[in-house]
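Let's start with one chain on its own, the form predicted alone, as structure tokens.
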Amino acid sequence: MLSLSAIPILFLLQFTIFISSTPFNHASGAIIFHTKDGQEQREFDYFKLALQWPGTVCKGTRHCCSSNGCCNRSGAFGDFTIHGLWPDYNDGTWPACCNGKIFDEKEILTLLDPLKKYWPSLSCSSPSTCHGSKGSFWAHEWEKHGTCSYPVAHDEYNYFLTTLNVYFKYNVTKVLNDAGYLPSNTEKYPLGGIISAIQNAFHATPSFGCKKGAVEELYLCFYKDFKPRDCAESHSQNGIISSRSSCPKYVSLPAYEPKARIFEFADSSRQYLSA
């Protein structure tokens, strides 16, 4: 089985010979990508990598599917796993669906065993792609954020890789594991405490998002370089810098507890019982 703290030694390796690699000129004019329907987006100014928290995000699953990772287990429950990485602007704001290329599961079958343990779907929806159809999560993440990445990820693969690799690095569970926040069904833990963890290792501030109180997103923040930087955003209508939250002064992190469900396949109208 892998752990998150066997992998990612190959993958850093790959991880610094890409970036170290990779022209970055921030002096230089922005890109500027087209999108479908001819307008123009340019080039973004930095990176957020979104976290979930399975103990949160599968509290609501209200069915199953065989592509569920709340149902079929095959994820990292114990820690968080990915949303996606997400190019943004400094107000706010962030390109989408910057060119037409369409995701290809076959140019990323050497990266499919940490995908599906560290970014799994935590749901049965199929989301919309940049083409007016449903596709996987992985194709949303691509089509819709990775095709923004450019000049720092060139292509699908890269994007993908890339993504595997800042998360590695930034180990955020690790961080809050030795600083004692471990998953528990009881237990609230301070939010400013969760935050000085991470200020103390990644020397940044991240940004949550919460359900019920509990931890159901975390965001680490980074340039385009992939050193650390706080997650503020500056609000264009008082150009004052702030971090947004929705989390209360005490938050919890809920142990996965999977229960038995219902699977749901759409192929066939039988229903099978999963313990």
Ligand code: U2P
Contents of the next structure:
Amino acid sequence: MLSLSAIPILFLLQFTIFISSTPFNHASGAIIFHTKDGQEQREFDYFKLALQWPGTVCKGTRHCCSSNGCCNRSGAFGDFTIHGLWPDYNDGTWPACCNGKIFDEKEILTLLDPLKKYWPSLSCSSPSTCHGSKGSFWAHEWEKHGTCSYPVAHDEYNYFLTTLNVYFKYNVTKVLNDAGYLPSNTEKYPLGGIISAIQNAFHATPSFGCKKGAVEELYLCFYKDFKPRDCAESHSQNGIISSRSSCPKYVSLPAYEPKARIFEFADSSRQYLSA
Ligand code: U2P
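Please could you give me the other form, the form predicted in complex with the named molecule, since above is the form predicted alone?
First the chain shown before, then all remaining chains and molecules of the complex.
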């Protein structure tokens, strides 16, 4: 059993280990990250919660595999699902692949149920990790974005837990459903109306990505303390910041349609269909 007097010493020890392992630049006071080729990246400015709309993403499914949520139907497909929590810069660029540990699924075992449901991969392809190999969707998001979320999210478990918490707190699917914007394969909705519904609920302006007139991605933005802020839909090229949206004035929110499932054999390109 620990004596009471040992507790402050343990705390101090933990705190010292924590501080001494931070990428802190004592000259400027800023947190500096290094990519694996030694490039410096400064601390991010804000967070972007990137969500995907399975009804649109899964329309593009060409083949199936066990890891593709579009096929195994394990996800919450009437909802926006998580793409990632991205630390971004105000100029439209972002840091990527910062100092941090390689993804280890064992670190997030207790989060697997909600992650499978609300953060499913909607593709068969294995994205690249920051260490030159191919990995899971979660490995890609942690290594590319999670490692740059320091000092707000300071480890893998904390990154995934924080993302789930923000996602549940700012339930944009519920906001849209309550405002009458329901999944439909026939309706078109005014993008301005969708934006207003979100502004009224969260007091901040989201941004969007569309594919063939259908909402594919929705972005909610946050200050580092997770208070909502506007998403700066800007992209910096040669120092010139320009705005861009791939969405028309009227957009659709297609319903996810379980269709014939196309399975792919691991050993060949043979495929077969199942209802
Ligand atoms: O938009 C195409 C891809 O660029 C990455 N992206 C985009 C915007 C942003 O703020 N941050 C960012 O990282 C995303 O890459 P991914 O995480 O999918 O590898 C996005 O898909």
